[in-house]
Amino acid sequence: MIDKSVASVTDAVAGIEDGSTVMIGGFGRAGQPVELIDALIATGAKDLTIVNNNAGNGDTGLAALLAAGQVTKIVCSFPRQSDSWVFDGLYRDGKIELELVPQGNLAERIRAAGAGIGAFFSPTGVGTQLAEGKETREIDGRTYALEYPIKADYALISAYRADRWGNLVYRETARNFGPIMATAAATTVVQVDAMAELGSIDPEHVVTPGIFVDRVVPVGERRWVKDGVFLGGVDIEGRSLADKEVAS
């Protein structure tokens, strides 16, 4: 019987070793697998290379992983925003390496890894420092730079629901990088709001087929609270939590 569900987030991240390359889903806080990140922090794994769209927000989630000193390199598109003080401090102190990748190239390099594409030419970044040292080619009168796939040892992503086979359904913009990261890692670990009965998910709604998923762990309702103020969220049926009591 195929059953990819695991009992805890600790079990879900088991085996992530020092020096691993880990893709972490999320566009800022949307779709960020916070519980899996917290579990990764607890493992103490260090010298990690992290692939993410951003470089952390505030002091939680990815930012907390960076603050713990477990990351030596980050590959991302948007390392700096108003609340990226953890990354800013580490970078200015020379404690973390940054590979800056334009967002379209980042998505396509991850997708290429999952699709088995050896490399591709992109016009993005040509004529800037981002293309220095890269092979270029003129195609139809336009200059392109050669880009290589980004693959990982592990992908930690968040989805809305999954069945025990690992078929995933996402909720709105929380999908973001999850589907392509799931295909580009040797081991894909997913946190979901809740598990669904096998056969209850409409096949037309499955975004990531279970063949790309190795472990699934339910973490319960997701909600954002800051300083006692409710910032948004839904229950496992997709209903707003705005009218529910939220602990500060």
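Would you mind generating the form predicted together with a further copy of the same chain now that we have the form predicted on its own?
Only a single chain is listed, so you will not see partners or other molecules.
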């Protein structure tokens, strides 16, 4: 019997070594696999190269991983945000390397790695600083720059449900980079709210087939969902509005 579920987030991130390249899903906080990132912090693995759209928000999740000094380089499209103070400080101090990639090229380069494409000509960024030094070519009247795949040793992503074969479905815009990162890493690790019985996910609705998934760990439902029903009652960072009123 195939069962890709593992018992703990610690088991889920086992084997991530110093110097690994790790893709981390999410767009801002949506789809960010916070529990897996916390487990990665606990491993103490260092000299990591991280691939994510952003470079962390606030002091939790990816920002906490950066704060722990475990990341040497980040490949992303949008590091600078109102709450990216952890990255900002490291960058200004020269303690982290940044490879800035336009968001669509980032996504397509990840997809290319997963789909066995050696390189592709993209129109995005042509004529800008971010394509400087890249090979360009005019094809059918338009100029393109050559872009190479981005692959990883590990992908850590967040999905909504998985079955034991690793088939995944996502929730709303938390889908974002998960489906493509899952294809581009040697080992893909997924946190889900809960497991689903094999056969309970309609084959028409599977977004990431299990072939791309190595390990799955259930971490409990998001605070704003109960038994799959959206409840509301949180702020955009997922903090309970009730707690907030008490705190303020």
